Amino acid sequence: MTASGQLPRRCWVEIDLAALERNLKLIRASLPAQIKFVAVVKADAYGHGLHHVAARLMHAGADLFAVANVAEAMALRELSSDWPVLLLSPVLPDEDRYLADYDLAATVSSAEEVRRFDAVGRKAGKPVAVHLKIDTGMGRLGVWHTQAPALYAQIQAAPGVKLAGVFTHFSSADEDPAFTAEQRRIFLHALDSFTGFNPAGLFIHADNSAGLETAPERSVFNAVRVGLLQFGILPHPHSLLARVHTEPVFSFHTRVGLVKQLPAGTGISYGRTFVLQRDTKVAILTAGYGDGIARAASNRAQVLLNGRRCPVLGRVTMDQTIVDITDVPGPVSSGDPVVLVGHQAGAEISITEFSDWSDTIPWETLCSVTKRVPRLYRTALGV
């Protein structure tokens, strides 16, 4: 064990909380003054750790937290009893009572949900907050836009329910700006169809990190949902927020377990999917798909060792990954640090590049780093 009594680390993630706070402030400064910051922290804050991330975002002044389910919301309530929290996924009937118990806002997509939540609010003696979601072409949650005025009227007539927001979700913000514009038009038209609609005091949100291509053209929009961008990852290079130079919060590390020399003609790893074309020095790393290096990255990914890119050879296995270190300058020994995502000696592997090697997206990569990988949290003063 180390001097602190902890086992030495074989694979770990570092989370820079100071960078997270700086990112929030930079994003907020780039937005129109009326736009509120909705911090999306579902899936354990995209694998960064919900408690640590949310606590730092509270300190930095996030306006509302958005999570996937009641369990995540209850974890937030351990940090704050009154910070606004929105559930983005459907609430199951046996979860209804927690809306009142923990003062949570639910997403509403149907008349049946309004009836259920109204009953909860009446019983609790306090209305349940809801955000009405309008389906403008995503085809997932939300009431279909032509039916939205009727559902809005039902919410307004239910004493056990209080409207706290209205929103939609863009399906192709990073791929189809024309369809995104059409979804925005449909959403605005739906709002115009609401009898007696008054947006004052409501969260009206359609944009996210990828979807904010232009400043919202009507002042009715007063919030933006920010997920990846707060972690320093730009989902869409042509977004308005692409000009915000956020810092990566996440980095992924492992170590060299063994160094060995192998002759040309040797097959590497399961299935011998790579055969050495030259005499090769290899390093066996102490991380594999059991930690979060996708098997799909076999024979494709690279890592940083002594600041030099080293290709992955053969199939990634559960606990080890083999890389070619023949051209790495200087000695390489067991225990040396290796960067999977992040910076080392002036070189960088971004999470987008790491994800591309596995034919996936950063969202999935972040959520795929497993529980056996410890998260180390850095503040302005260090770990």
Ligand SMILES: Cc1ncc(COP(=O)(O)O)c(C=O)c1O
The other form holds:
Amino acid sequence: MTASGQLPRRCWVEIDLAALERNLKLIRASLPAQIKFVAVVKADAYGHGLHHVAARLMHAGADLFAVANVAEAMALRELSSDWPVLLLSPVLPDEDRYLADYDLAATVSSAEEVRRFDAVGRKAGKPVAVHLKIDTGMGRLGVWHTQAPALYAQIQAAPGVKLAGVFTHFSSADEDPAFTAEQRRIFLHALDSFTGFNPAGLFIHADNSAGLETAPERSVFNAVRVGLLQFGILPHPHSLLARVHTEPVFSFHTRVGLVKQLPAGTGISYGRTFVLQRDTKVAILTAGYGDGIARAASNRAQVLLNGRRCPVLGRVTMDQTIVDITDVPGPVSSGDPVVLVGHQAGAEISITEFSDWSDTIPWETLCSVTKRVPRLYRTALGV
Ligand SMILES: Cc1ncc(COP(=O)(O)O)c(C=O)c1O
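Since we've got the form predicted on its own here, give me the form predicted together with the named molecule too.
Up next: the whole complex, starting with the chain shown before.
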């Protein structure tokens, strides 16, 4: 550990790995027994820390890891030389050789990619694994669905590539069940039109977290591809997935740096966007947008101190945030713990609520906690 690693914490994240493992088991238990679990761990496992999260998910038996790029896949290879890994983002031509070197599966959306990966597999003397992605209405990666049978045929005819999966991605699973049903229908129709298609041994996947909510035909897909829900976060506040009873893995903490009394009429922070209406006791917290409290949450966010909600006053600054603690029961002193996301003394601020205060979504909030914020891991095997 570095010298700074031993310093008292000013702002930190706690990651509950036992909750992560419980969540994976709960999600599995909510699905038919044969469904495989593709754990989406891109962007440093949604900011939770790829190494710790993937190690725990391996222990819990995830079937396949999905990451964005080669760098993330190489980090996984430090944990396991052969656990299946899928790259979700396009592979750049000068990255092709890493597919063979690190035994990675690539997402394929085009004839040009098949040709490139075929060449890599032939040269290596071992076919490159690919998941054929079908665009059923996301408008991002994937071959347009009407052209999918031709690309499937090209893959089958290429000795340097080996089909390992077929998948699609929903654009609006959390808000438009009718469109999601239509994407499912198009996906199935595309699979039906593949000449000689045999799904045995392949990963057939579509459902992200929100997709699980509206998956009537899910038994026809044999794998789910889950990010957010494994971290105990629902894709939207009224999600039916509450029935799965996952619990948050992530919590976000800071501390009181200074307590002081200010008279009514005082302007608070840069730009004086908040003016005190009463004599007010304020606490200056030791975290700001340099840690991951969005500036857009200025004058909107709340924090927990002694189990009481305290409003943020004025603009969030780089290293400090000011809150009103006038109504907090009991003494408040420099060093006291403050919860930004999580539980304290029976009160809770969810990551969804925290995200709403800056007009964003939990996915982005998790990716926005900066690298100066240490992640502390709770590892107990409490399953
Ligand atoms: C292609 C793909 N599949 C699956 C996921 C996981 O989605 P979620 O975190 O909503 O479960 C993502 C997330 O961004 C994705 O891009």
